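Only one chain comes next, encoded as structure tokens, the form predicted alone.
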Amino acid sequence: MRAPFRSLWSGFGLVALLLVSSDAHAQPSAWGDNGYVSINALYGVTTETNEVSSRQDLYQETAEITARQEIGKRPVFDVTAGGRIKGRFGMGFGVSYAVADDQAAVTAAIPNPFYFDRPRTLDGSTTLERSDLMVHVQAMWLLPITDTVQLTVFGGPTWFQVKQQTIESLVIDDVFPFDTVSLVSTERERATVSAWGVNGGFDVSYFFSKNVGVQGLVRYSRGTATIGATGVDSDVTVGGLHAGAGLRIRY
């Protein structure tokens, strides 16, 4: 957590002494005299591992469920858009869409069919997938450095939905003595949630012709959402460290 913190702020200060050192007035803006639009392949730097629980009435008795699933290196699809408000002040919307279809490791205290309160213990793995949607609202300053290179930071709220598999049922290879028990198969279903975080970041835009060039951008967002599985409810981490490039259109 500590780590994507200091790029981040590492990051932050380099663009103010890029502030204190540059000279904005009569340059052409990286958002154009209306507005821009980019469009970006990003990369999700760090991984979170999220665990969520599940039960199954089974034996007269409750098997719990743990999902643990590690999520974040992965492809992310990104657009943004944006413009000036008054002066290097400006505001801007970002959409980012990513799908994820991990293994999760699955672990179960499985009750006894002859014995109460005396479960065993499963482990065995399976398959969850899961999509992340974040829209992002965005304050910015912009900082021009040349005519064709230009830099803004920016920051604001995040709107993510999470679309989440869980495990709603066991099928487990359970037989006489039933001293063990192994994992045969699951039984899905997909959860639905949403939950408001936050980001901030920075981006690097070129331009080799008065309304196309190209970005570098990277943004950090978080938030904690609650997903009710047969009803447990388990926080998950969303957003993450997302860095890459894109083609950036000015009008």
Contents of the next structure:
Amino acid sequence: MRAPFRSLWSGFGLVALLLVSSDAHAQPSAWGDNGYVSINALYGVTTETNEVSSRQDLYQETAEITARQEIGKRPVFDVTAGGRIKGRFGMGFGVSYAVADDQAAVTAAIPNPFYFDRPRTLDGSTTLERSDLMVHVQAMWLLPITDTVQLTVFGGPTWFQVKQQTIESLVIDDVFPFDTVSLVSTERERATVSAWGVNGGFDVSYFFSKNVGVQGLVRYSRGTATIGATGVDSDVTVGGLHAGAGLRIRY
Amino acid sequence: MRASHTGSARLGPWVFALLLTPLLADSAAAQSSDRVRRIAAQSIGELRVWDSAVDRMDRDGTLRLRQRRADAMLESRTHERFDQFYKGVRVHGGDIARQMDDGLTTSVFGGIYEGIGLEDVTPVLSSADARAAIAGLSGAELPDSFEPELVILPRDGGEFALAYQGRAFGAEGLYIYFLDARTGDLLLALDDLKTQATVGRGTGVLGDNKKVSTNRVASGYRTEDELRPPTLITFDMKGNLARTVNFLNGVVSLGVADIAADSDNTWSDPAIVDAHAYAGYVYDFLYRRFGRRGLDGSDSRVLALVHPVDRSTVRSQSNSVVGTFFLNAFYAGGGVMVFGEGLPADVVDVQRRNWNYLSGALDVFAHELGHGVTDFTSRLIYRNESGALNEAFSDIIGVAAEFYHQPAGSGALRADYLIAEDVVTPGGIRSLANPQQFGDPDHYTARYTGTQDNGGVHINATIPGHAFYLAIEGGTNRTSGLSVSGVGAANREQIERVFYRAFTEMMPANATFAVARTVTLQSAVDLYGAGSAVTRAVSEAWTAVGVN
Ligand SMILES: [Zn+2]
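For comparison with the form predicted alone, please write out the form predicted in complex with its partner chain.
What follows is the entire complex, opening with the chain shown before.
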């Protein structure tokens, strides 16, 4: 996930240059009389490897379980509203929501029923649902480029609420001589956690009437959430690079 | 091991054999299993005989049709089940299943009890009496509609009893009770609740933590291994010598109440923990090392009896009881093993050795199970040289199981060539590395030729046992001065496989040491080739111990 991060911020540099050079054309009305609201269909274009560990008491020992998912490539629904504070500077709030069932690769160290410290490796897969609610607080800098096209650059803190299905226990096929073990199914539970992170990005909007336009939006957000499963805490990276388009209404 | 304070301490069945053989022989003949006529008719000739026999028994009332069902998978087939009756009373467990194809019999399987000599099948107890008795036993409230069935119950001793059978769920779980229909005595209580395999833990005799494969029943946990293929059960005889002896003589059968039990699956009785764990360890060793499934190769049962006596009573026991049930472990046939209780901490034998619970030594456990394997394979006659080979094979299995499960070294829970060193301290009772350490022979010329110990079966066992050691580790025989190039500890499996295969597949029952040499060499040649280092090591080892 570091490459998109870097490219995003180098993009920011370009935008900043643009802003400076276009300064003379700034139109305060570009914010709308009271503000604007946009509804956006975004898509997660980057993925994060999400590893959530859990434990299960088994055969007088503990089975160590890891569920590994690639989280990110999925639709993101977004509503953002903002308004001018002074000049080109404004303030906005964005709410994004994404939910998906993702395949998780399950690996586990399953104790031997007869002997201590002789775990066997289990590999399997299961589906774990994950939803992310992101509330972005954005400081915005709006720059009209032409009469109908404008660019907004923004950044600020993000509050994440993550609902992650985790593995509570494994149902396994395990018979004599207990050399190998296979996964039959998983018993799952859901963890709900929240965390603070940051966001930054830009949008380019085109207005085809006084109040209604379309826009393209790119937003990167990032945070670290701690997901607890069966008493084990796992840190997972939340957010990602979301890009898409939507309707923008000034009022 | 020749000298303990009783003079009779041996890791072997011989003391037991002296004590109980006549009783055992009688009871074996009377085993109820011998009273069952087992029927498995599939050939045309057998079918003709049994088909008409079934029809005849059906007519004369010996069999009664219980059910007739169409085959769910083969359209033209039907299956009939008949229960055995005796003077109008159903015989518990006696039945026949007949398969018909368009009215033509295609198979007959079953088991019919013979020799039921009950003159009178009129119960003394009424059905209501039996109901009240079962209610009392189970603690369950039973409705008036509960009607115990009058049956003929085949007993383990070979007799038959007129009994009431009733199934009741009480505080102890779901049981089928069999009451004597004359006296009201409880004859048998069968646990009818499906049990669940569990894994418990406990501390062994040497203080080590290990897992035990148990099962869960309504009242707690029991030492019944349900994770491995065979029946592996550990019985807690609770120091009841009379009951132990009666069981070994077939006078009583052990029931669920005799199985070691624990309320929370964390087991605190070290003798039970080790007996139950080691039954599994040895099964695993035989399976993984040699591909053998249990004693008979077909997952036959293993019943381990611990606490056959009360340790604290040792001072008041006879020498033979001390020698058999305190300072010994023995294989009693049929998968039954008894593990001695050892001595109280303040009592030592004449060599000033302490004796812990015999089940606490993996090599002792494996040694006894080795006798079980011999019973199902070579049946080496238990006297003179063949008897010493019988003992030697058990020592070899004991040592090999130790090296399989424990790291090599000296001291507790370490693999070595000593026998019973973990529970007879210091030192153990025999050494395959240096037999002379215990006064045992390491060379054929030093063999014992007297009549004690069945002609020295334990004493002379160290001659082939030492050959086994030399073939692995190499070295020089102390008596002959001949050196052996062993295969090395890293290759011990090769020598184990050679001896195991020779003893279980090719050894005749009356083998001498010289025959054993030939057979093990044949085994080595078969497995590794005539010119192999293994074959040379086996050959040199026998030569070094004076067996040519
Ligand atoms: Zn023995």
